[in-house]
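This document starts with one chain, in the form predicted alone, laid out as structure tokens.
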Amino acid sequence: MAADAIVIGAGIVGAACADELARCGLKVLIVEAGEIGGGATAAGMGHIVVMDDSEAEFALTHYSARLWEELADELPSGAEYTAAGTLWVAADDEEMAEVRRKHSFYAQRGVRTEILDAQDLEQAEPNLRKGLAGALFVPADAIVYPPRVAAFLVECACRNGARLERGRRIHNMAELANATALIVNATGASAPALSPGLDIQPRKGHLLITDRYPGFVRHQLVELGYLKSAHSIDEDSVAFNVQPRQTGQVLIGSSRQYGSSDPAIEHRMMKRMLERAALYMPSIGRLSAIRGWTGFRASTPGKLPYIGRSPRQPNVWIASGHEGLGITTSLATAKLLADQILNRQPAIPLEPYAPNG
């Protein structure tokens, strides 16, 4: 098949990539090296979460959000989506203020939430510890099952035309040379190798999941200290999040590590992590845990993606750097590329996103 785009990666962002090119009826091939939505997005906890780091980072998962509940009644049952919501945990009265500001800085812009004093989030999480000062409630946020959004965007894909080529790994672009296509570079942390002079590191991250016990979690919780440990870029860090799947599972999360590129799991950083949940939920500890693993996360200086012409390669363009919200992020990803490929207006600026180096 002649190619009008070649999409290097089927993670969910290069999955979706590839879809959003297809259904405007370019030409795709698909490279992968190995599974389809094997490397970060099988360590991704598949948490759909509005963010508000930055308006730039609100800006990409408000937009994102919306359209995963486009999509949402399109997608197959293994899946998983389901629109539990977030609950963000504050520990203390100065927390307590933090979930206020959060509260107005969403309804400002549209995005409906709740303030849960200590006996609201006591009713609504009962396995929480007592005496938690409250939380914020984001109903619209979502979760799903990642490997799965991922290989079904690449079978929406192929109906649309697009041809899937498994086990080929390309070392570098002149691999491509003589071919005539566009080339989307969505390989994660290992986009550098591909276009030099991206700034993006890898970050560790662990995870674990129990055996099946439903209603232990009932939303997707996290601490509002996250936002501080997990962007730190000087020190290992772990932060309370937890997330009900629909098999009664139970997902626990989360560490974040530069300069570590062993993927083993490091029991020091898992014992910090489930530690770090018991002081939130004390009960979590005699849950059976069945398996733990680790992924690296492609991160960026400025904590936003790469989208968009890469600055050095003009047939190239990057999709990469997302960091932890790869799984949020990938369908406005596809939609922000597709945008500036085929010339047309981008629903939020693209500028904030632009590739460096």
Ligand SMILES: Cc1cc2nc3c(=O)[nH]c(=O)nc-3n(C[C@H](O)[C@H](O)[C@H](O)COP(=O)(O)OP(=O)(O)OC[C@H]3O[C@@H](n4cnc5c(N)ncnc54)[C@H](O)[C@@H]3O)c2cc1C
Second form
Amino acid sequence: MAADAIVIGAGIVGAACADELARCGLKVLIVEAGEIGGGATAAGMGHIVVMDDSEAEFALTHYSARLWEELADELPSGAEYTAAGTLWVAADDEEMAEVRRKHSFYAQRGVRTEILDAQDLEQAEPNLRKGLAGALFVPADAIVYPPRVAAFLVECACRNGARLERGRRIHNMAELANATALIVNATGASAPALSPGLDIQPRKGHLLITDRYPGFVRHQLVELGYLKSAHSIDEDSVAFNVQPRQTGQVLIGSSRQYGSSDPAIEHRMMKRMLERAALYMPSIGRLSAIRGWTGFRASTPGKLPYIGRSPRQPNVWIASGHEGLGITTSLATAKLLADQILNRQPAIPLEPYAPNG
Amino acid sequence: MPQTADVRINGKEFTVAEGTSVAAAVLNAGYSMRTSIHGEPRAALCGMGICYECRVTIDGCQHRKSCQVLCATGMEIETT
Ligand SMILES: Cc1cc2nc3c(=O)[nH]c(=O)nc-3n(C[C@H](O)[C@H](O)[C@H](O)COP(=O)(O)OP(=O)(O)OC[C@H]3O[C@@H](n4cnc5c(N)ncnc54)[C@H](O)[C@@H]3O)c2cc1C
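Can I get the form predicted in complex with this ligand as well, since the one above is the form predicted alone?
All chains and molecules follow, beginning with the one already shown.
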């Protein structure tokens, strides 16, 4: 079978692209060097979150979050889809002002949110420390187990005639000599290895998961100070970011570091991350941790993923650079990529996601 | 006279010799320690803190490895 499209990388982004292209009738070949969903997709938190840093980020995350809602009923139980909602936790009055700003930003764009005062927050999450100012509750945000979703999307693609070649690493685009097939580079943080010139830097993150403590935390909790720390480019940063898993386990994040390509756990960062978590949830230190790990986000200078035709490589399309939001934005990425390949009208403007190199 | 510790296991009082591990106390009292996610009873296997099969709740703190904790008077132990 000669393929119409070759998707390199079966992380959640490649899997979603393969599914969408196969659904549209293309003959798809998926090439994955390791395990399906075994890259950043296995490392991430699986928080599906609508973000508001820029209009383009909002448009992409919002569009994708609605696609997740549509997909939810089809997902296998192992995908652990839970509409737990997000609580953006405000520590002080300054952050409460940010809560109100976010509330009106979302309201103007049709996303329902609720402002919680200190007392509401205490009731919603009794294990948070007392004396926090409040929170913004975003009820439609959700949580999934990303590697299982990636496997499911590959299964869907294969039901629509896609073929999977696992254990094959592409070293150079020239290996894929089939001149008629279009190629999708969905290799995440490794994308520049196959598409030289693409501006993507690995950004390391640490996570830690505990034993089962059902009810200890009920929503995805993110500190609002997160916005400050996630955006400082030069410094290593940590933020309070805690997630309830369906098993009752508590997933604790997260850190952000540039300039490291070594996946080893750095105890210095793990310690800072856990101290930050304990600052917000003092009793978290009594939980027993069972595993810690790291992963690499694929970060771009514009803080938006690349979704579109490579300006340098004929026949190559880029779907990479999703930083810390690739689980959320995977489904919209697949739609927008297929829209361009098939000349369909996209649901949101494409320009902000044009690959830079 | 030998020293002892008075503990409660699932609400019942037990007196054990000083130096008895919580795991030994629970097994002597005739309980298993926890229930696996598939509903099977579990109890201490390695006895040296590696296998995690002996986890119980001690004084409200879940998932303590009972083979690594010695009984102390007043301790509340719960199995699941
Ligand atoms: C700590 C951390 C927390 C995160 N939390 C969240 C979150 O809560 N919500 C969210 O939306 N996102 C989150 N993310 C981001 C998210 O995990 C990523 O954006 C997403 O998984 C990227 O998926 P991908 O398919 O692009 O990349 P990957 O999952 O890395 O997939 C790339 C695949 O390509 C394969 N590959 C690479 N090179 C080759 C080659 N030459 N030949 C063949 N195959 C190749 C790899 O083996 C890999 O399987 C987090 C990330 C981290 C690190």
